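The data below hold one chain only, encoded as C-alpha cells and taken in the form predicted on its own.
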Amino acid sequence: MTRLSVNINKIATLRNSRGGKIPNVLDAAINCQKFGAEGITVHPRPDERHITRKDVYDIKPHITTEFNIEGYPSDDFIKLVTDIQADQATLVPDEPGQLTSDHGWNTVKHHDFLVDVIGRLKAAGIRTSIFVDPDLHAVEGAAKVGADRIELYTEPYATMYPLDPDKAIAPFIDSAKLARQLNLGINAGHDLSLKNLKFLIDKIPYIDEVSIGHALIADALYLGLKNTIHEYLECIQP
C-alpha cells in the first residue's frame, strides 16, 4: 500500500513570515501523524527561509512514523541526515537559492559523486531515494549507484493531467515498472493534490510513498488538517 508523507515545510513559512513559534511546526508534525498521515517530510535549505536545522532536531524524539528529510546532499545535509538518523534521506539537485524543486538529478552524469553520498549514508543505515525525472536512463542509473527508491518528480504529470491524463501519465508508467524490474522502490512528490493523486495511484498502484506538502496545507486552509489528510488517504487506498 502507498504511504502518505506530510511535508510541513509551508507551516515553517507561515511561521517564519511572522516570527515568532505560530503555527507550531512541532504541533503540525504530531497531529498530521495523530490525523493518520503515514510519515513526516522536511526540506531544510540553507538559507532555512522555512524549516530551519532546530525544527529537525526538535521534531525528530515525537515522529511515531517514518522521518524523511529531503535536500542536496552537502556535507552538511548527511552531517544532519546521520545526527538525526532520518528513516529516509531523499537527495535532490537543488541550488542553494532554489525556490522549489524542478528537475531531478542526471544520475548518469553524477554517478560517482552519488555513489560516494549514498555509501555515506547507508553505512549510517538510512534508506536513500533519488529525485529523478521520468526519464529510464535516470532511473537505470539510480540503480547503479545504489539507491533503494526513486522519488519521481510529478510537476510535469500535474500540469499536464488537466488536458491529457494518460498522455501524463505514461512515461511515469514507464519509468515505475523500470524501476520495480531494478528492484527499486517508488516514491513520488510535487505538485500532487486531490485532483490528481488517485489517478496516479490507480495507474501506479506499486508506488511506496507520496510525499505532499503545497496543495495539502493549501486545502488544509479550507477543509482543516484532519480532514484533508483523511482526504489524501481516501485518494490512496487501493
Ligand SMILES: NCC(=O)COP(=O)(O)O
Given for the second form:
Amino acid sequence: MTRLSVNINKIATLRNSRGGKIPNVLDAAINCQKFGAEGITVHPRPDERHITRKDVYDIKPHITTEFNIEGYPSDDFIKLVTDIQADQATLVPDEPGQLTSDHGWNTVKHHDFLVDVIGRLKAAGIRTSIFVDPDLHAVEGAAKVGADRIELYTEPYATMYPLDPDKAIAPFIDSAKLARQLNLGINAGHDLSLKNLKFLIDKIPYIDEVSIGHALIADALYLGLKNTIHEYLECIQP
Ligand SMILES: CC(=O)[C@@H](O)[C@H](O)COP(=O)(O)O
Ligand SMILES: NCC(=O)COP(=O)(O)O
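Alt. form predicted together with the ligand, vs. the form predicted on its own above:
First the chain shown before, then all remaining chains and molecules of the complex.
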C-alpha cells in the first residue's frame, strides 16, 4: 500500500515570510499525522528559506509515523540526518540557489560520491532514497550505488498529464518496472496533486511512498488541512 508523506516545507515558507511562529510548523507536523499522513517530509535547504535545522530537531520527537528528510548530501546534511536518526534520507542533486528541485541524479557520473554518502547513511541505519528522473540508466545506477529506494521525480508527469495521461505515465511505468526488478523500493514526488495522483497510483500501484507538499498545502487553503489529507488518501487508498 502506498504511503502518503506530507511535505511541510510551505508551512515554513508562510511562517518565515513574517518571522515569528505563525503558522506553527511543529503543530502542522503533529496534526498532519493526526489527520492520517503516514509520514512527514522536510527539505532543510542550506539557505533555510523554509524548513530550518531547528525545525528538524523540534519535529523529530513528535514523529509517530516516518520522518523523511530531503537534501543535497553535504557533510552538514549527513550530520543532521544521522544526529536525529531520520527514518529516510532522500538525496537530491540540488544546487544551493535552486528555486526548487528540478532534476534527478546522474547516478552514473556521480557513482563514487553516491556510494560514499549512501555507505555513511546505511552505517547509521538510515534508509536511503535517490531522487532520479524516469530514466532507465539513472535507475540502474541507483541500484549500483546501493540505494534502498529511488524517488521518481514526477514534475514531467504532472506537466504532461493534462495533455496526454498515457504519454505522461509511460516512462514512469518503465522506470518503476526496472526498479522493482532491481529490488529497489519506489518513492515518487514533485508536483503531484489531486488532479494527477490517482492515475499515477492506478498505473503503478506498487509505489511505496508519495511525498506531496506544494499542491497539498495550496489545496488546504480552501479545503482545510484535515479534509485535504483525507482527499489525498482517497486518491491512494480508494
Ligand atoms: C525533492 C522534491 O521534489 C521536493 O520535495 C522538494 O523538497 C521541493 O522543494 P521546495 O519545497 O523547496 O520547492
Ligand atoms: N519529494 C517531493 C516532495 O517532498 C514534495 O514535492 P512537492 O509536492 O512540494 O512538489
